[in-house]
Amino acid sequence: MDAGQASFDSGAFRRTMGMFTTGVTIITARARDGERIGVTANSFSSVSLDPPLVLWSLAKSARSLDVFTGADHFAIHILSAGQEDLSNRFASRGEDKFAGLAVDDGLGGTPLLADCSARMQCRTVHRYEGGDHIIFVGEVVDLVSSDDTPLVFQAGKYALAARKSSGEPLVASALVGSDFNEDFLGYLLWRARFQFAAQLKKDAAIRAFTDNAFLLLVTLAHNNWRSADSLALTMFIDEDVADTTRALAELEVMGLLERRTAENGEALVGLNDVGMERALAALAAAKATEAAFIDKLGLWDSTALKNLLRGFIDATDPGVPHPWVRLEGEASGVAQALD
């Protein structure tokens, strides 16, 4: 093999570089004819603190290369976790990427996007050859940042950044040991649920209900008038619906629930006006509890935790819909009250 010849192909190099987690940015500039230009890029890095310099690179084959090469200013937008669609939009070709967006004009008329984790307006100070790319170095002359969770990119997929919860080294211990201890997934899920539920129960709007009655209450608040069978199925309650029956009876005794028939004759249960009022109060209390936990954990880690839990739920889904999702063919139209 020649001394300067690589022992790998471009695909292997791309996959390897993808292992390095990066942020996701949109770089914008304005052409001399007034056209607004923007591209999605993760080839962004800081260069210097004094003066404040940053760099990014653009493929020589990019149609926007001439605009960025001729622009005296450009803006770097570090995207927030909720801007995945915006990233995809500016990574595409053949459309007006700014259509329908709220855009301000920055230095040199540079288009500025909203709701990013951070935004930097830069003066172009250097352009360098970098293989099949051009490297742009800019001096940051204006900076706006927020506490919004940033969007990141890793191994070809969007991701979220999460911080370590302790000073202990990170260890891939998922397959090590089988004890029911603080590193066991089942224990972690159970303990988290236990601590959240214990905090919920401290609020008077929730304390009056058993766990099943509370779940039924908020489920009916989202989608009222359901059959007991469908509620039992979607709430993972026993197939004999005994637990559902007890929870429904609890709400009925409290004067919060009524029984009616559907237009097809099916028996339905639903919250009355008082029940709906109690449900909304309970939901408000639950949201307040969530806000307190997010405040303790931090917005970044809370966002990452929710994303991980959604992924866990999707990966282990047994095919049962969420409680508030009405089943296919389930009656909804209420005809009359049951005696």
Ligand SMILES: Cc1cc2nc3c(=O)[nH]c(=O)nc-3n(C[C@H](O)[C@H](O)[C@H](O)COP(=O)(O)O)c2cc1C
Second form
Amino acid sequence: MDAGQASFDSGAFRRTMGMFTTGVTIITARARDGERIGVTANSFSSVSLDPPLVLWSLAKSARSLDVFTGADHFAIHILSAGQEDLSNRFASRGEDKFAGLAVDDGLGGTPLLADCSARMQCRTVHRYEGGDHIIFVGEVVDLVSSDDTPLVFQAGKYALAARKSSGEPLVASALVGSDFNEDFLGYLLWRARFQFAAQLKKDAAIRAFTDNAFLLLVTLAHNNWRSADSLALTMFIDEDVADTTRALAELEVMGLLERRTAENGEALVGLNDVGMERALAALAAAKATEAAFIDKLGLWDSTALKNLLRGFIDATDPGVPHPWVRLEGEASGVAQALD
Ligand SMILES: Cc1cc2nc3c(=O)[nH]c(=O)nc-3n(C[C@H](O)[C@H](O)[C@H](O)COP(=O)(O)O)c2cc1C
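Can I get the form predicted in complex with this ligand as well, since the one above is the form predicted on its own?
So here's everything in the complex, that chain up top.
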């Protein structure tokens, strides 16, 4: 290998750098003619504590290069987990990336975006050549930060930060061929559900119902007056129609559910006013239980956990419709119902 000659191509370099997990920032500045510019950047890094210095690098091919080079100030916005769309918007070559956004003016008129995990206003103190990039060093003169979960970028994809559990760290190799023990996914899902349900049942507004009736109550609160047959198909109640029938009967005996017949002859079920009131109370209690769990686990881990569970549900979905979504052709609405 020649000295100074790289033994890899730029794709390999990109992939390797992708193993270094970063946050995602949007860096903004204002041009002398007043134009607002901004780019998505993950090359951001801290440099010095005293004075507080940070750096980032911008491709020489970027349209915003001249403005950043001529600007005395720039602002760094550390994006939160919900700002993926904003990140994509500023990573594009769109005309006015700020259109429709709430923007304040910062130092030197620098555009400031709202709702980020953190934001720093900087005075440009150095610019350096860095190959096909220019490195900007800024002195931080003002900052604000929040508790919002930050957005993460890893291996070319957006990700979420999660705290490592205090137990033995789980690594990929431990997942492959692991024994049937406490690492078993089925056990973890079952145990987590068991603990969540046990906590839910401590509230009288929920304890009054069996699991299946509670699920049905919440489903109808979301989308009232459903075809009883369609509901039976969409409920996750042990995939057994008889269970749905029993849960419907339970709510009916409690005086919370009514039955009607739709114009097309389909049997409809729906919550009456009392039922809806009980459903809303149960939902409020469930939300309070969730808030207590989120408090225990922390907002970051809770966000990551929900995200992972959504991914698991999508990847393993056997095609069962979501309970609160009406099936195609399902009779809908009280308007069509006849007493
Ligand atoms: C997650 C992410 C990180 C990025 N980081 C950088 C970076 O550090 N430097 C850079 O020059 N471009 C980076 N880009 C690409 C720029 O955002 C993109 O080229 C943008 O179009 C530049 O805007 P401009 O041409 O309007 O200046 C990144 C893109 C993404 C999605």
